[in-house]
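Take a look at this one chain, the form predicted alone, written out in structure tokens.
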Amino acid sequence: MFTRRRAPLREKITLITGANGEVGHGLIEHLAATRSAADVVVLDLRGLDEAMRGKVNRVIVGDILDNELINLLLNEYEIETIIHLAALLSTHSEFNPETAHRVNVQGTLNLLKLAIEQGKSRGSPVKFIFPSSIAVYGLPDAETKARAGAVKEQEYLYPITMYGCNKLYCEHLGRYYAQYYQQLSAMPSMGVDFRCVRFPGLISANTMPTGGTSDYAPEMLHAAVQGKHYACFVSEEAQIPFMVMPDAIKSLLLLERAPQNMLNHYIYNVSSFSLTAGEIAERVRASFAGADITFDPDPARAAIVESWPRDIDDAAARAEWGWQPEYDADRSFEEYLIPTVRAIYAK
């Protein structure tokens, strides 16, 4: 008698794209402490730092634009959660806007389609955690910015950068794939469990700034500890909200763990504190005697920062999934940024 061979079970995993940055490293550290390493597969164009490799199941060196790679993931794994960090960031996107669109939009679309197909095969929606950005906002002038105060998720969505346009469009794609995908089909898909965190400016003590549009804050710190002059590319009065890296990682994990029945939105602002560039400079000068910080605004880069809100309203995240930053401005500088930067350069 012919016996049909049973197909092997696929491994259940969490997939992290763009995992070799600091957010990815932080997520891997936290997941490794709470889940088996066998549960995490990472994908990055650069691979993964050697020190992190023992904390994950597999490291895939590849491109989210590679359809063959997407098919491999579909066939080889049962993906329960996708944490999609891979992106071409803001400043680089302005120099290469078409490339940014391919990476940031088509790459996200590829992964949303992967999530849809995975949902069909596993019988339940895949969680899709998507970090967005303050860059989705665009306020027209200083008067409007001052009047707007803490901006809500649905307000002033007129980005002036390719990165902001990409992120805003991908937020809409996520909402579409979650709620409306193939809505005219006789058998509509169950959709994706899409969850988006809209970050303010992120400040890290552990990695060197790479010229991002909000990197003037960490650039001040790294220049001061090295005794170097720093000319800030925005004015002293420029003000946007910020968050330190530990809180960024915390917010992604909190949202990932939240029960779906508690969530009433797809996109959530998260924030911690809002300071002017001048206030950041004063904190750095107070911690590093002789810190040489001046202000020489670059018109183009400063205009981008000025188009972002002074603050963002994260009431929905606080109410629905318990968001609360651990680091306010004082604790961010006194307990995380200053001592960590000092320790790095002391080595």
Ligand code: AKB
The other form holds:
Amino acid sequence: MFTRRRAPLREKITLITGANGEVGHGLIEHLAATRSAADVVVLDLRGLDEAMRGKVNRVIVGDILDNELINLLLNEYEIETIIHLAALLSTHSEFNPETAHRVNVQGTLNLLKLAIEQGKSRGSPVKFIFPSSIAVYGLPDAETKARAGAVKEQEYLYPITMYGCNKLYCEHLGRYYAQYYQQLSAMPSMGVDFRCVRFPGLISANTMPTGGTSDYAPEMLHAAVQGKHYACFVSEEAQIPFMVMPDAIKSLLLLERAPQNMLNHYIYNVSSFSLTAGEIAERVRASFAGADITFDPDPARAAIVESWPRDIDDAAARAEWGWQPEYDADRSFEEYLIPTVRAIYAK
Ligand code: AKB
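Structure of the form predicted in complex with 2-amino-3-ketobutyric acid, given the form predicted alone:
Below is the entire complex, every chain and molecule, led by the chain shown above.
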């Protein structure tokens, strides 16, 4: 008797793009240490650092703009979750805005389309976890910034960088793909399960950032531990919200795991602490006697930081999916940043 051969089942995976960046490194280390990253496929232009490769299922060296590659992923895998980290950050994006648009927007569009197709083939929406940024905000002047305090998700959405414009538009794309995709079609799509956190400036003890305008905080710390002079490109008074990498990873995974019926929004602020650059320098000097930190503001980069809020209101994330940072300012420096950079540079 002839029995219909079942099509080979595709391997169920979580796809992480841009995994060789700061957040990707932290995410893979955390997954490998807590549950396993055996179901993780990494897609990054630069592959993945040697020490990380054994922790994941597969490393694909490729470009999120490569449609052929994206189609291959559709054929080969059943993607349950996409964590889309690949992006050009705010400083790098200002030197080539059109490239930033291609990577940050077209790349995201390619992955949203992949998620739609995967949803059709697997019969349920793909979870699409998207890191946005405080760069979507644009406060017009220092007086408004001081008065605004902790800004809510729907306030001051007038970004002044290409990166901030890209992130804000991709938030809207995610909402469209979740709720309105091909809405006039006879067979409307099931969409994607789009979930987005807006990150503050992120500080990792383990890796150095590249191309961000909030990078003065980690740069200051990593210079001090190496006994190097650091000329900070913003003023001592410059203030924005920050978060250490363990909390950034926690927020991504907490949102990813949240039951969808708990979520009333697509976009969530998450924050931890807000410090001026001078206060960060004080904390660094308190731990590294003789740390040679000077302030030599770059007016253009300082203006970008000045346009970002002094803090962001994360009440919605706390109320809807239990967000709560593990690390406040003191704990961030005393229990994570200082001991970790000391250990790393002592090797
Ligand atoms: C950047 O500085 O570009 C990023 C950000 C604030 O999103 N770290």
